[in-house]
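One chain follows as structure tokens, the form predicted alone.
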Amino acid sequence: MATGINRQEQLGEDALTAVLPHRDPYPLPEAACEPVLSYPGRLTTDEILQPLASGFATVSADGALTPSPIIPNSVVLTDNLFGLHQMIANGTKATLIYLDPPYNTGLDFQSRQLEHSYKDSQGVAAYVEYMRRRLVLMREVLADDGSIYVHIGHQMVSHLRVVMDEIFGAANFRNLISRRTCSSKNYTRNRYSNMNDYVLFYSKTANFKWNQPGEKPPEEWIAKEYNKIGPKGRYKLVPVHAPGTRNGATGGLWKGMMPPPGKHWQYLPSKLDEMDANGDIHWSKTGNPRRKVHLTDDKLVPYTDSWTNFRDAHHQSIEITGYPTEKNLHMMRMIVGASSDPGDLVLDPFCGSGTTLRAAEDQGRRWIGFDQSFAAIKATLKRLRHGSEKMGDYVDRGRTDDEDDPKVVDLFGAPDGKNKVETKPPSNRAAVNFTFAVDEELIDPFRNEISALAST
């Protein structure tokens, strides 16, 4: 009986499975199973979405209290558990959120002025756990045209991947970015050199906004791509046919002669006639037709999933807070307008020093930032009201009797142990309209470090 499998066919990798499927006591899950990470502790996502009871308060420059709820361009001080479930109980929608969550990497941070920042060592199942728990969460503060990434190390990369299939749904999983984090001077013993983290990004559905990125072309990939040069300047040939057949003008005779057998022309033939008049077409010695395509001055070349452009601060005019693992301002622009509108809600839970909140208001986003670290918030605050200073600025040392070039001493203190810092104005004054807010919680055991951060 004919099959219409041929021999081969029948002969492929499936072979033996098909032949004798009864030799493996053990069948694989069903195709539609997905796998999940399972440990001790683990909430279902029900348990997840109860509500907690959380207030929140904003604070006034003199350090007065008023309670109110997370609004708009708000810096909060809370632990984000606590934000995020405000936020679903306020109905508050974000179209981006980005984080830069810690990557379990078993060190503690401090700033550059030797502040303690944070520490990021847990156990494996406990961080999954910790994440797992807010990225539900977001899932449910993220609008249905949304879009999340998560900024990761390699060391909890794969958990996190299964966990943001499991949540937000392997159809809506995008990219895998790697980016490059520094120079190749980032050398280790017995092992290659690590100089990439990793980006997760993922979409709440199908119809998410997207605004293609790009960026300026190099020289060598211009000369490559646009490699002729007219009156008009450099430009490169493409064809004036595409696929598929049409029965009208675009299918018929152009300057006597048809689209190629299945093509059909680009254009109409009024419209060749326009461009080869300007000389725009290319004829060449056996009369094929060629479109030029010049290249503008604005042309982008779309970013692809290896970022190589955004690496942390290498050099001392770059401007920062001094806030470890700080982010580069570029990248969180570029993620910011590629995947949010002006006027829609960009959502930071594990805010830092405020790179994303900064992008955000640059691009006339509206924004919300979390973190429950002081050293975070103080860097957020100050980088909001005034700006950020050139990484040179922390490692100066001494100062010099001009008084309008005052400078930091050594960032580890003079050898008498005087260790006090100096700064230099930030050279971005541009101050940002804002709200500092507080978790209720933390008012009365923090009342006077909250007070500090209000005069920031």
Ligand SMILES: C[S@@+](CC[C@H](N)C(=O)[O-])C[C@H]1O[C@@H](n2cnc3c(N)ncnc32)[C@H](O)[C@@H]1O
Given for the second form:
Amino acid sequence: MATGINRQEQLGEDALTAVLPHRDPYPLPEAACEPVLSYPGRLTTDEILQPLASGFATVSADGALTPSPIIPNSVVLTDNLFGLHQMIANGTKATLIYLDPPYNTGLDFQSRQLEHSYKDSQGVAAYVEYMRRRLVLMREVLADDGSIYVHIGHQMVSHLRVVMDEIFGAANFRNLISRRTCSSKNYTRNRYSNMNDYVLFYSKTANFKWNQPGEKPPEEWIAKEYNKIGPKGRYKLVPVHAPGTRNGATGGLWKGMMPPPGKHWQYLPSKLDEMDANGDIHWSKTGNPRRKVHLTDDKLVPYTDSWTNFRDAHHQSIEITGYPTEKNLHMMRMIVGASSDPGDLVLDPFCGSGTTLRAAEDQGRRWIGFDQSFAAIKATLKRLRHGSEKMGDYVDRGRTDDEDDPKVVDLFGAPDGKNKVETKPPSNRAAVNFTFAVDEELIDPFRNEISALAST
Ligand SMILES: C[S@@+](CC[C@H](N)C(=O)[O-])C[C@H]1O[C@@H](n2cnc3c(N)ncnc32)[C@H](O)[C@@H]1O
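Having seen the form predicted alone, please provide the structure of the form predicted in complex with the ligand.
Next comes the full complex, and the chain you just saw is listed first.
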């Protein structure tokens, strides 16, 4: 061993660099160096944060316009760049920001009534910088205990992951969630069928609000996990000891037995006696005690980073506005519940048909939504004033876990109206108290359109 490196190390993964450290003349970046995407026209953070003049006016039902700052519970017709600058100038902080921006699909989206909704095609660098500028502003708006969810497609998820790491810090990355959007289709193309989009979840700091969300366990999971049935219902068996030794009573004798080596009793012997008396301890034939954990009605299984139960609204028999890229209301309720508390402010800077706003309102949060499309604002105003309809493209007949469970056989019915089975009325019809506001710059060019929106 003349080199001081044993043969085993030479053959390990560092073999080449250990033996021939100077062969590559080009050094690698320092470990702390974070990669950024590079392209012409990339502004510095300071440039992005330079205040931009912005003014807003509220629109009353009769179309009257009154200059006003953006206040909570507002739907605002604006490019969010200006809305975000206003929020920064006003010192308004949001606990949760959810955004579902255009995915850069190269498509032009229309509503079900064939109205143009928004264009979704930009060059890659233009898209990245467009999003980066807005995300830098969103970080300023986000409260220190806040979280941000970026919903995005396969087209730009990798680029935005790098941008999010740059702006929010890789340490604040929480999850890359894959969401199943629909059932498999497009088998004819020369690639694997695409069924998912993605959510990048970041917090602003390590101390962020988090209310663990979960779903009711499926029957198969229950049968496997809680595989025993007794007088008190389904249960599973878990050990009565835990790793680590203890000096006190939990490290001593219970029913003449010591805990296994290196372990301690999970409860005081007196508590274990009580559990045994209640029939909550199972004794194996060899005298090994285990605790019975019974299934309770409120048992929830925590969500993972793979979401399969929040498919696109258009693919289920649930109430929707018909806006082309409308997201699933149940998904939004879950996100709002997980990452904010009642009274907190929820911001959706690309609010589309207002799904996030409705979910926030339903759960007692305050909210602000921006969108620059008249079709989107119209859909949001309609949803908040009059509720939404069951009008997806088709229904998933097997689905039963939908709380609104409308049991519509055919969404629109056959053209003659056959097949349509009406059931209970939609649940989210209750009108919401909110303010409709517009960017002042839009008033002169779009006075008539704004007035039409006022009375939507
Ligand atoms: C994918 S959709 C959002 C759908 C929404 N999540 C829903 O449930 O209906 C994206 C929206 O972003 C809007 N948008 C695009 N760029 C914008 C910008 N700079 N400011 C405000 N809205 C913008 C589009 O008009 C579109 O309504």
